[in-house]
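Next up: a single chain in structure tokens, the form predicted on its own.
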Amino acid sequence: MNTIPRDFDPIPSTRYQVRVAVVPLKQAADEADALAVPVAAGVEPPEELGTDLAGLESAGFTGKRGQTLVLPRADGPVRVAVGIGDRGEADATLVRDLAAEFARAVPWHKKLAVEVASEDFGVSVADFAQAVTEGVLLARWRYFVGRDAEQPTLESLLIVASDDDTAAAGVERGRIVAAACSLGRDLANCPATTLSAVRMAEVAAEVGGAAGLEVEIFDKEQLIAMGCGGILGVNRGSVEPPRMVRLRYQPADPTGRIALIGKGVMYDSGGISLKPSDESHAQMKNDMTGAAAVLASMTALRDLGCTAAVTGYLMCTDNMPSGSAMKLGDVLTMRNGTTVEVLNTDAEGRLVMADALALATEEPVDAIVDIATLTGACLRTFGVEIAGVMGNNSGVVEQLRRAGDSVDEPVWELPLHRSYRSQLDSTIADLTNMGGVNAGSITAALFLEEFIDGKPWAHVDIAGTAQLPAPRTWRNKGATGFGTKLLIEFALRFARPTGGAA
């Protein structure tokens, strides 16, 4: 029985729909707030500004890449001149910056629009006009629960083009692109309270169903009947049950077949190896960011037109210490019948992942990816802007590293080094779910794959990005959802890869 109490709706922001449209000039300038003006350094800025270089200059406006400038006008919108450095010497990723910087440099006003100047980008209309519908929305994204909850911070985003049709099919990239982004980021930022494994399933089948995924739920009879012995175990602690989530995508005639297995750690206090009372303890509600990128990227596929199947599996549960909670020196038995000797219960993440990567391995598949908020390690390695990547199959890390280029959320590989996999020797079991102090990353790694059969894999390690201390461009404070926009470029541009696993 689920005991949680819904004190308020886990997705808010996916309720509010922004009108985005392509229009003319002269309708921006009546119904908009505030314009956007991009603006190359040395060149004359184009006339709605209502200044000239000199005037830009004299305020200490150069047109370097980043800077804004607001301009107030006695009629119409605010004009704010956005610095795009140099012409011709950008990419969708500065586009998508800017935008999101002209969004916060005037962040009351609520009717918005932004010209598309792509000749001196260099970037294409659509890429141009998609760039800045996500990074507006998304810069205005926002995650609230207080007082005026239901004010949207947005109302409207008008995106002046004289290529309407082209235009507008960036803008509807963009639009779906940056919904999705924003039901990963609620996700990851709902206390745990209202957002349990059984909420988070409901949710799954709301949106999935919506976004015409086929949803199955597996509550803890089922899974107990499955073997999946590594989520139930981290799941004893719980006073609420646990549930997998598996979301199909499939589309006519697939031109491939992808398995993508997130994390769904609702709350991790470390179970019986109780993390510390700091800061870091207070955001283990995103430790489902994994699940959340999984959920969130597979809305998206159908209205993208993504031409490869894709297989989700949401791994759900809570990590809590108690009177039933898995101990240290437990065995536990995993979906393909390895055991696990249990060293540390704060290494879960691992253990719920890999009865979902032994189950992906029993249908028919190309790749596999995991995704999750998995060590220490890689946030010590990488930082918050960097998430870590390790596979046994070339052809899939590289993919994913294009995708994390082209979108601006970016990988980087870590060796799989194998000598390392003795670290995880047990004395009375197959293996142990912790190795030694040093190269907790890829020890961690290591352990996975002792679970995907051989089959061409990767994972990403997403416990540095993850959250972010400051807003940064169009990515917000706080549980960042990282991992949305990754999966999407992923699943779109699939390519089967060559050769097995190394």
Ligand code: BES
Second form
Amino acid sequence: MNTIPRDFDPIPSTRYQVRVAVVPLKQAADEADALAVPVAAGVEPPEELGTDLAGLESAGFTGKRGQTLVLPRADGPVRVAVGIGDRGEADATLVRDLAAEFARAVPWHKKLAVEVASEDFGVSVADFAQAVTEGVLLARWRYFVGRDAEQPTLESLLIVASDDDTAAAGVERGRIVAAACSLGRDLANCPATTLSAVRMAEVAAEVGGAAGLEVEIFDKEQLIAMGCGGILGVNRGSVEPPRMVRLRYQPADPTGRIALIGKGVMYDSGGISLKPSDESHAQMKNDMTGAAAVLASMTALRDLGCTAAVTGYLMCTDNMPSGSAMKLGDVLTMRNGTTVEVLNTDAEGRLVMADALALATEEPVDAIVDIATLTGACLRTFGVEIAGVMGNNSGVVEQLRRAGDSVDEPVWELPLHRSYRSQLDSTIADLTNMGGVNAGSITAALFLEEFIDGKPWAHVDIAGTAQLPAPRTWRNKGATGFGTKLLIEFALRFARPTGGAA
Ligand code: BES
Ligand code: ZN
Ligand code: ZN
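Structure of the form predicted in complex with the ligand, please, following the form predicted on its own?
Expanding to the full complex; the earlier chain stays at the top.
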């Protein structure tokens, strides 16, 4: 059991509330300490900037997309020129990015203001307000548990608009999405000893309950009774007990039924197949980012009016080496009766996911989506900005791709090439957990497919996107919590898949 004191709150950023309000320009000028002013390339800037094109150019500001310049003033808020580049080909993604650049340009200012300029960007007032809210709140999010942890980095965001109702609706959606992402990031960044599987389940009960979800927590004895040999096998080396959390969002007259399954390996040492003590090992507290994204996204569903029913499974355990750990060559019996010969204890993600996939198929469901930091091969393939997706149903895969595009969490499909399935053949069991050296992301997905009983399914591999080496626009450095926005959007737009087998 966890013997250290509970030294800090695992989800600190969710405790402070940033005030986001729609106000007239005069009020923003009185209250804000920094005001964003969009400036197109080579065009005279609006008067409120207090300087002209020549003045900007003399300071090296050309209006290039994403460029910022802070202009001090004797009176009122500092003006921040934000380059929008050439007009045209703009969308909500650009608005979100530029709002984030603005927020990062004035890191010490606590009251920011942005004027709605939806026409310039070809998006609706509501979408503009939502994108600004997300961009600013997420750019200014931070995970910090040191001395001034209580100091909020941002107090208020003022959205300047005349049409308050439409703008306010966008602000509200942006606030809900940003809060969910912040939760996902907090969980991903919290150290593994503080955020054990037990603690993760406690957080799920707290935030899930507050968001109107039904939360069921399954302990080790219950998992034994349920025959969940995958998560139990992985847990064997750990002194921390496992937890499975099942979350349910149940709207009246649902328009579809989705199951979301998240890998919650709270810390992946590799087990007996111990990882080397390199940089990638040092990031393995984020091996629960899939579970974080499932939990975080589900906290937003009620408030965003999702009409599909969603059941979430968080598969939470450490993967540790010890005298009681899984041995190479051991055979596990999974929830659906499949036997698996463990040839590498570091391929543990597929083992914990298998039990939940099998459980998800036992109830009526229109689509199963799993999300996991599953393979280093996916990081090699796509880098840190694109997640991989594979599945047995082109409709589910396509809905994920579209959702990812629209929220700027891109996913790209790899082929689920079935002839590679023979790489998972075992001499003594139904399959092994280890494919060959090549196409590791694909063989991992083929392993998962053994547990979905032909139901429409897609698997999202976020091993690459789970961490970023440097911040970029609204994306943070470190453990990112990638997937929260993707899953929210997928659930909101969900339509029963008509697509055939992929
Ligand atoms: N959690 C890792 C995958 C990972 C790697 C996530 C890098 C994020 C960054 C996973 O459990 C793992 O170790 N996978 C092995 C599988 C192999 C042993 C078949 C891998 O990818 O090397
Ligand atoms: Zn591993
Ligand atoms: Zn792992």
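Each form is matched to the other, and the largest set of C-alpha atoms that superpose within 1.5 Å is called the rigid core. Positions refer to the first chain, counted from 1. None of these values were measured; they are calculated from a predicted model.
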Fill in: C-alpha of residue 55 off by 2 Å or more between the two forms on rigid core
yes
